[in-house]
Each structure stands twice: as C-alpha cells, then as structure tokens.
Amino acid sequence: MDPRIYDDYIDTKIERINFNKVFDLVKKICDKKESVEILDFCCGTGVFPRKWLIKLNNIKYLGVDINSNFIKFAKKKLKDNRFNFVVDDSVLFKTDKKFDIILATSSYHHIKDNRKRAFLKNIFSHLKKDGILIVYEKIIDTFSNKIEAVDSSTQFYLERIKYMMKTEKLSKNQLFALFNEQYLTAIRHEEYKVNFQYFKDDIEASGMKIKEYIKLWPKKILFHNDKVGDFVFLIVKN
C-alpha cells in the first residue's frame, strides 16, 4: 500500500479512538519515570510515533517494520532525534536493548499463523522484566477452515465498515484501504487474524500474560461473540 493511503486511512475516527487509548496507557507509564525506553513493532508509516508520541517529553523511540517505503515515508516525516526507525522483519529484529514499552499496534494480525509465537517470543526477549506489552488488535470471531475463515472475517469487517460510514464520513481512499483490509483477511494473505482464545494461547506460550484488556469497538451487541472487535491489551511477562 501507498504510505499516503496508510496514513488516510489511520486518520478515522475509529482509528484515533482506539490509538488514543493505547496513547493514554503509554502516558500513565511514562508519567511515573523519568526516561522510558518504546520499541515499537511493525510501526507502519510512524503515524502513531508522529502524531501521538511525540507530545511525550522523556521517551526513545525505536520504531520497526519490514516494509522499507514505511520506513522511508516514517523517516521523512518525523525528523526528532528521539525517534528512530529500521527496516528489519519483527520476528527476527535483534538488539542488545531491553525496552520498558514494547508496542504491537496492528502488528501480531500481520505475522503468518506459523510464526507468530516466535513473533511473541521475539518481544519476550526484548522486554525489561517490569516492562509492558501494549497490543492493539481486531480479534474476528473462531474458525477451523478457509471457508469459515472467510465468514468471520467478512462479517467483522461488513460491520466495522458498515459503522464507520455511519458515524464519519470516509474517503475513497480509506474505503479502499478498509475493503482492501476485508479481501485480504477473507483470503488470509499479508492479514491473519484470529479469534481472541488463539491470541490469549500464544501470549501463554510466549512466556507472557494479559494484565488487562479493554474493549474500544462495538460498544453494543454486534456478533453472537463479546469476544470479536477492536481490542487493547495490556501484557507483561509470567
């Protein structure tokens, strides 16, 4: 995807709703310390770096994604000796470093089903022994074949995007990006999501567990599961 589109299409009210959330848990963190080390995974375009983060005055920023137009796109934007981003896969990213913030924003739906534990492990050994996981994610509803696959995630995405052109006025491009985002996810390619049992089971395994985990979309009944929609957890090491 064009970075240009990227950035349209985290610029909807959903979008900042649920990044305002995981901004505000990332300034309860750093206003009890003085400095506050941010590895952030898959960090896309530095939208959420560029906008939100750098109202914070005590923060280094590490911002990673495999995508080197992101990247290049990130760089420009966002000139601040405080932030810095690299090209590099998430599962295999390495750095002496240990972080007090490890951020995961849209970043786990992203990894194969095959790697994501290595992907969680990854963050495992990068994370201080007191630090934080913050993971915003879409969790679509259980599924055991590609063509139950393909009603989840359609589902979720009819009703998210349904939502969305009640309550805000879309562009073309962020219509776009948002029935791109559906296609993909029906068709599990460069989107897998999973249901919110699979994700709790990596995190398990990875070493880790969810602290806490708050609900941000749909406020009311939607799905015949509570446990499908827009998602921000809280996590830290066993």
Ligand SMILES: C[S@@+](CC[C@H](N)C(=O)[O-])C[C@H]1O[C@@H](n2cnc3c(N)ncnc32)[C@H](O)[C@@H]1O
Contents of the next structure:
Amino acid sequence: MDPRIYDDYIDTKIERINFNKVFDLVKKICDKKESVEILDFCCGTGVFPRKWLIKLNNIKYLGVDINSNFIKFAKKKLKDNRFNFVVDDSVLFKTDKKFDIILATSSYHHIKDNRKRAFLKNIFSHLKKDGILIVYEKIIDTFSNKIEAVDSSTQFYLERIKYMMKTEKLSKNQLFALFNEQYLTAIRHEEYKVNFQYFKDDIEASGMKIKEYIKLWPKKILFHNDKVGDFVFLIVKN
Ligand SMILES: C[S@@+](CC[C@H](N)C(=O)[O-])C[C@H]1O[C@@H](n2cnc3c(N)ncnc32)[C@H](O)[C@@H]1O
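Could you switch over to the form predicted in complex with the ligand, since the one displayed so far is the form predicted on its own?
Full assembly next; the chain just shown is listed first.
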C-alpha cells in the first residue's frame, strides 16, 4: 500500500478516538518521568509519533516496521532527532536497549499465529522491569476452524463498518480499505486477528500479564460476546 493511502485510510474518527486513548496512557506515564524511551513495533507510516507523540518533549522514540516504503515515508515526514525509524522484522529485531514503553498498535494481528508468542517474547526482552506494553487491538469472536473464522471476522467488520458509516463520512478509499480488511481477516491472509482469550494466553505465555484493559468500541451491545471490539491493553511483566 502507498504510504499516503495508508495515512488517509487510518484518518477516521474511530481511529482518532483510539489513538487519543493510547496517547492519554502514554502521556500519563511521561508526566511522571524525566525522560521516557519508547519502542514502537510495527509503527507503519509513523502516524502516531507524527500526530500524537510529537506533543511530548521528554521522549526518545524508535519505530520498527518491515515495510521499507513506510519507514522511508515516516523518516521524511518526521525530521526530529528524538524520533528514529528502522526497517526490521519486529519478531527478530534486537537492540541492547530496554524501553519504558513499548507500543503495539494494530501490530499483533499482523503477525502470523505461529510467530505471535515469539513477537511478544521479543517485546518482553526489550521492556524494562517496570516498563509498560500498550497494545491497541481489534479482538474478534472465538473460532475453531476456517469457516467459523469467516463468521467471526465478517460479523466484526460488518458491525464496525456500519457503525463508522453512521457516525462519520468515509471516503471511497476508506470504505474500500475497510472492506478489504474484512476480506483479509476472513480468509486469514495478512490479518490474523484472534479472540480475547487467545491474546491473553499469548501474553501470559510470554511472561507478562494484562494489568488493565479498556474497551473503546462498541459502547453498546452489538455482539453476544462482550470481549469483541476495539481494546487498549496495559500490560506489564509478570
Ligand atoms: C495496521 S499497520 C499499523 C501501523 C501503526 N502501528 C499504526 O497503528 O498506525 C500494521 C503494520 O505492521 C507492519 N508489519 C507487519 N508485519 C511486520 C513484522 N513482522 N515486523 C514489522 N512490521 C510488520 C506492516 O508493514 C504495517 O505497517
């Protein structure tokens, strides 16, 4: 995807609300410390550092993404020596540094199921003892085979897209990208979303625990399972 198209696609009211929440949590931590080191796994085009984190002046940021076009774009758009970006696989990336905050916004579901725990263990090894992992994830309903996966994904996106159409004006590109995401999630190609318990088990198997979680969407009952929707998780080392 062209980085400009990704930027446009992500520029929706619901994503802004979700990023605002992640930012509030980051800011709360930053307000208590003199300086904060942030590692952002699967940082994409750098929307979050460019539009949100830039407001904080006591941070040092490193963004990692496998897509070299996205990293090139992020570097060009954010020329500030507090912000660095590298091309790498977030499962394999290594540095001697440890971080106060690790961000994974819409990242975990891009990692194939058989690499998810290695990804989380890599996060664990780069997190300070008292560090915080902040995850923003779309959580779908439980499925046990590929047909049920089609159901869980389709129901999730059907409700989310209808909600977005009711609450904001979406461009043709945004609608196309959303339905494409629905399709990719349904066939489990490039989008490997899972259910709440699966995510929790992966976190715990990686030496961490969920300290708190906030459900951002839906606020009303839309699914029979209340653990389906957009969530922000605050995760700590066990
Ligand atoms: C939905 S985007 C999220 C970007 C950003 N975190 C945000 O919230 O806007 C997912 C990103 O994961 C990246 N990605 C997928 N697999 C990756 C991997 N193994 N290592 C690093 N980045 C990866 C993609 O290139 C893409 O930029």
